[in-house]
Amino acid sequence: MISVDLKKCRRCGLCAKACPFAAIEIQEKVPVINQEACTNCGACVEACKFNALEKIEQQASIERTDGDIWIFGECDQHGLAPVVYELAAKANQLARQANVNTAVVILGNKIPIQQAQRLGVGKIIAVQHEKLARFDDRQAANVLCQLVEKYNPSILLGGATAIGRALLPRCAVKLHTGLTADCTELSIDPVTRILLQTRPAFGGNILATIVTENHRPQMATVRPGVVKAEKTTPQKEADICWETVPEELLDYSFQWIDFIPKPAETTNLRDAEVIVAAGYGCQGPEGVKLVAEFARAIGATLAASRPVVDAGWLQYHQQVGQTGTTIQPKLYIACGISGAIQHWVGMSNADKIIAINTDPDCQMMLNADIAIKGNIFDIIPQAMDCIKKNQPLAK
């Protein structure tokens, strides 16, 4: 939090002008800080020339290190969003490492209890109210934070989706704790039992592991597609806790006008079992066309690396990688893709990887299960000819 020393304050108003969140209001020439809106960024402290403001780090209570592991049960028009099943698989894995329980928190006007029972978590915490029919990030943050303060979980996870990215940062600010966004891996430190949160950093050039040592809950958003959802039948049903919250927490922060469904995409990379991806080694639209013909010939879904999309040869919804879609196919065939880490983090969970490239020392070739050295303009026509003749590809 930010404190003001009125003895040093000169009533100049520089702090209010410097605040990027409009959290400081000048009342009777005195700066008054709205602690709910304040993110503790310190911009006002740096702007004050008279050292009248001080940034005070609040230490959250961490008396309980054995609190439950929670996941936020994001919902769409079909019930629980697919990412929730992935979060549940990861939460259950972490809970076994930490020897704690798991819970899913679901907010809405209709709670998909039957779907939630298939997550394998120990508890379902549900808040059902007609005002929760539409997602409102401020409203949801008020409700979720009240539940966190009541139950005191040690970890809170959400999907790195549009909803998760809007909700969890608000909760982190209100709860005065840390948040690691877009994680690609989570684990429990066997000694400290702290959550190890791994995510790409510096443009994806390194993988950084981040910890929240002194604040609870430890919070992270997880990229959809980096964890495989468990398809098992729970041995017992989860306990259901129906919660109520004060009406004032349910006030809308905006006026809902209309809902326009997202048009169905012709390419659904996350559900594809076989993917053929075109890289910059295709050298242009003609090379991409060749890769697309190969994908159709083997019944695969066509994808692309970012340079191909940036060049306009394919569309964004076909992009695989850190800034595109994270996938888990049974087979991934990389055509002319070098394997930069920004791309690798999006497809490394493929069961099998085949790489075609002229550079045998590029990362994709080195990490592939099968590496084929050669130009795609030579290899792919040979492969397609062998498919037509039902023959193996010559070495």
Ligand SMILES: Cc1cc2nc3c(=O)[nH]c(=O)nc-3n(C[C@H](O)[C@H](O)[C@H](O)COP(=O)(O)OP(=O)(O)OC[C@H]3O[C@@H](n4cnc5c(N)ncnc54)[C@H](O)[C@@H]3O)c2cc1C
Second form
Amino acid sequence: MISVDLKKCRRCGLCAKACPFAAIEIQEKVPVINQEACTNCGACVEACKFNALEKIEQQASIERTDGDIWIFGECDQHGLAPVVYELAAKANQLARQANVNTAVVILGNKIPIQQAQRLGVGKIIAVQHEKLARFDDRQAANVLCQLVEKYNPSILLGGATAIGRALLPRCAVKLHTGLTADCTELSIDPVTRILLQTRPAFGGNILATIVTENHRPQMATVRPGVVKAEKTTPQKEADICWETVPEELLDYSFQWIDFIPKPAETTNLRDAEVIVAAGYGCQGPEGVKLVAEFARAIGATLAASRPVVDAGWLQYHQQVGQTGTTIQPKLYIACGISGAIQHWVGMSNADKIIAINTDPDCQMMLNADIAIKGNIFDIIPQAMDCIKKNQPLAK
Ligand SMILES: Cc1cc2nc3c(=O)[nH]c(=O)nc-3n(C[C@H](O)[C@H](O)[C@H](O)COP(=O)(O)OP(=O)(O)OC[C@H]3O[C@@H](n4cnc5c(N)ncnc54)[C@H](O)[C@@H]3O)c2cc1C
Ligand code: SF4
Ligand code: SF4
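Switch from the form predicted on its own to the form predicted together with this ligand and give that structure.
Shown next: the complete complex, the earlier chain at its head.
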């Protein structure tokens, strides 16, 4: 927090002008800090020429503990959202490494207890209230933070979905802790037992591992599709804790007008078992058409790298990668794709990868299970011919 030394303050007002968050109001010439709005960025301290402002580092709001690992049980119209099963699989794996328990927190007017029992977590923490029927990020943050303060989990994970991205950063600010968004990998440091949160950084050119050393809970959002979900029938039922929160925490911050569902996309890459992807090596719509025919011939779903989407040859919902969809097919066939890290993070969980490329040294060819060196305009027609004749592809 920022403290003002009124003995040193010359009432110049520079600090209010310097604050990027409009957190300083000059009242009767004196700067008054709105601690709710203040992010502790320190810009005002720099701006004050009279050393009248001081940044006081706050203690971690919650002492370091080996508390439970929590996941946020985001719901959609069918109950728990698919990403929650993925988060549960990761949380259970981390909990085994850290030797702690797991819990899912579900807020709503109906709590999908049966679905939650299939997550394999140790505890279900549920807040049921008619005012929680619709997701409101401020209201949900109030409730979730209240629960965190009560139970002190060591880790809190959410999906990197529209809901998770609205809720978890808000909670991190309220709880004065760190959050790593859009993680592609999470693990526990075997020595410190701190959560290692890995995500693409600097435009995706490196994978950065980030830690929240001193503040709790350690918070991260995880991209859907990064972790394999496990829908299990657990040996032991999870304990259910029904929680109540003060009514004032449940006030809506917006007025509900209507719900318009997003039109269904024609491609569901996340559930596809076999994917054939077209890269910039297709060189244009004709090449993409050839790859699409190949996909159709083998009953695969068609996907694309980003340059193919940027060029307008295929649609955004077909894009695989950091800024597209993360997939886990049984087989991924990359046609003319170099394997840049931003593409790789979206498809590296494929069980088997086949690459067709003219460049044997590109990352996709080096990392593929089967690398076919050649021009897609030669290889794909040959492959389709072999499929028709039920023959193996000639070496
Ligand atoms: C912030 C950020 C986010 C990004 N997000 C994504 C993302 O989500 N998804 C994504 O895909 N990219 C993403 N990118 C872009 C990424 O960095 C690469 O530029 C992109 O993945 C390259 O696509 P490509 O492999 O199709 O094209 P290129 O890198 O141009 O590779 C084309 C390949 O085709 C081969 N080739 C050429 N002609 C033929 C032929 N006739 N037959 C066979 N092979 C041939 C070449 O040898 C080459 O390996 C992102 C970049 C940034 C900075
Ligand atoms: S910049 Fe410093 S001296 Fe000026 S009003 Fe702010 S605190 Fe006071
Ligand atoms: S620390 Fe940053 S956010 Fe807080 S009052 Fe100063 S300038 Fe504004």
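Numbering follows the first chain given and starts at 1. Each form is matched to the other, and the largest set of C-alpha atoms that superpose within 1.5 Å is called the rigid core. As the structure is a computational prediction, the values presented were derived from the model and not from experiment.
- After superposition on the rigid core, displacement of the C-alpha of Cys12 between these two forms amounts to 2 Å or more.
- Once the cores line up, the CA of Cys44 ends up 2 angstroms or more apart between these two forms.
- After superposition on the rigid core, the Cα of Ile376 moves by less than 2 Å between these two forms.
- Taking the core as reference, the Cα of Ala22 moves 3.8 angstrom between these two forms.
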